[in-house]
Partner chain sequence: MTSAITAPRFDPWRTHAVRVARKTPEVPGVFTCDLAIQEATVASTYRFAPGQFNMLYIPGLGEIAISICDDPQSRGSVAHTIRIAGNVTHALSELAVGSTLGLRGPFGVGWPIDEYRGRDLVLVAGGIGLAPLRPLICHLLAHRQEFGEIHLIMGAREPSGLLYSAEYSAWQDGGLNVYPTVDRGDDSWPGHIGMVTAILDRLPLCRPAETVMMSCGPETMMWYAAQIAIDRGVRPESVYVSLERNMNCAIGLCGHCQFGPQFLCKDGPIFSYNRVASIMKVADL
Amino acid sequence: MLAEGLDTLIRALAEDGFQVVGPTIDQQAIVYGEIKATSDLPRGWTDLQEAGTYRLQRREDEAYFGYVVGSHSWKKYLFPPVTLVASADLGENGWRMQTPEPDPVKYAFLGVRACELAAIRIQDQVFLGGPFVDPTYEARRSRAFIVAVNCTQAAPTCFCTSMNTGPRCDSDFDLALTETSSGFLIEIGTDAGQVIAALLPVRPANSTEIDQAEIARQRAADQITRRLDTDGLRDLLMNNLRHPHWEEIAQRCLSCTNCTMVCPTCFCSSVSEVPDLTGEHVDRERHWDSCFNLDFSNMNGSPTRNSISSRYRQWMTHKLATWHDQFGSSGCVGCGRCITWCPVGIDLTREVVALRDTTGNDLSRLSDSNAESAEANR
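In the form predicted in complex with its partner chain, present the structure of this sequence as a single chain.
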């Protein structure tokens, strides 16, 4: 498909009733927003990322998807930052509680990266895989159409290869694109994808085009330098809950919650009461919350996790250790967002190295009793 075909794709999806959302430039960053036409895409722009740094830069070419990932992720559509979960009305017979019909919105996600497909799989497990299913997530997820786009470059913050989540999109998409200098190579993942693909100006790819796409994808893989050694990681963390390094991190961490807000898998939330002026109608709004917030663990008037070290420990051990117990996978897909968007540049991969390097000496003595725990908690 030639680049011009992208407009046909956007139109076809819109005509099928989808609200097309994808990458666009806002406030000097590539974020996800409504896409009406290719002109909304960040064509010719790329992002420079490092721990604590994000900057847009002109590309030398006019690529549409020549960037990595920004601060947004698709979770803002599937698990919106604010959701109405219930409401209450005071009538003659007292309070009546209702739950809203899920919003029938149908999203088409344009430009989903491999690590983001993995993040969606992880949130599927959280919101749909347990004894209770979240109705909002379920409604939005079941209707979503996913156009994945393979990465052809990587940022220094990326480590999907360590997490086995990318950079190649291999499943869980309706359509997957690979952008090359001569256009887009399309893979079809589902019947729904097939139906849309049939409306596009496409022809079978020749072997040169297939090779070109492969080279472009390989470039992304080759650019990945960051590593997270996941070998025995769960037990390493759970056996070191009293490691002094948590304190050391707390000297730097501001407990600002950025890392949790940008993370595509973080799912913590709280429900607030929003009464109208009469007090006779109350909306119950669920909003994103964070384990870095002090009152998140409030119990009997005081927080259980009163220190930054205990909150950082909660975040990291949840992501990289207890997530395995709870949902059968790591909670991290290696997208690097938390590294880029941390105002003080805390990098979880380096903190893991620091924990690893200082374990096994006399410090491990402090955590002996937790070794059994690792076993018992399986």
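Condition change, the form predicted in complex with its partner chain to the form predicted on its own:
So it's only the chain below, everything else dropped.
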């Protein structure tokens, strides 16, 4: 498909009742927002990322998807930052509670990368895989249409190859695009994707175009140099809950919550009651929260994790270790957002290396206090 076909794709999705959301530029960053046409896309722009560093730069070409990932993730559309859970009104017969109907909007996500597909799979397990299904997530997820885009370049903060989540999109999409100098190669993943593809100006790809797409995808894989050694990682972390390195990290960590806010899999939330000025109407709202917030672990009138070291340890051990116990996979997809958007550039891959270097092969030290520490860390 030629680049001009992107407008046809966006129009076809809109005509099918979808609100198309995808990458756009706002406040000097690539973020996700509503897309009306290809003119809204960050054509000709890329993002330069390092630990604690992000900025936009013009590309030498006019690629539509020649960037990596910004601070936004698709979770804000499936698991909104603020959700109305219920409302109550005071009447003559007392309080009457109401549960809102699910938001009827249908989203079409344009530009979902492989690591983000993996993140959506993880959140599917969190919100849909257990005995209690989240109705807001279920309603939004069941109606979502996903147009994935294979990465053709990577940032120094990417480590998806270590987590087996990319950079190639291999499943869980309706359509997948690979951008080349001559246009887009399209892969169809579902029957719904086939219906939309039939409306596009496409033809079968020839061998040259297929080779071009493969070269473009391989270029991204070759650019990934950051690594996270996951071999024995769960035991490394859980057997060293009182390692002094946690205190060293705490000297740098601001406990600002940035890493959890930009993470595409973090799902911590809190619920609050929000009354109006009359006192006769109350909204119950769920909002994103973070294990880095002091009050998040508040029990019996005081926090159980009152130090930054304990809160960072909770985040990292949950993400890379106990997530396996809960959901059968890692909670990290290797997108690198937590590294880029940490104000002081803390890099969890380097912190794992530091723990390995200072523990050697003795992963059983402090074993007499492991059970007690593990319980306190949850």
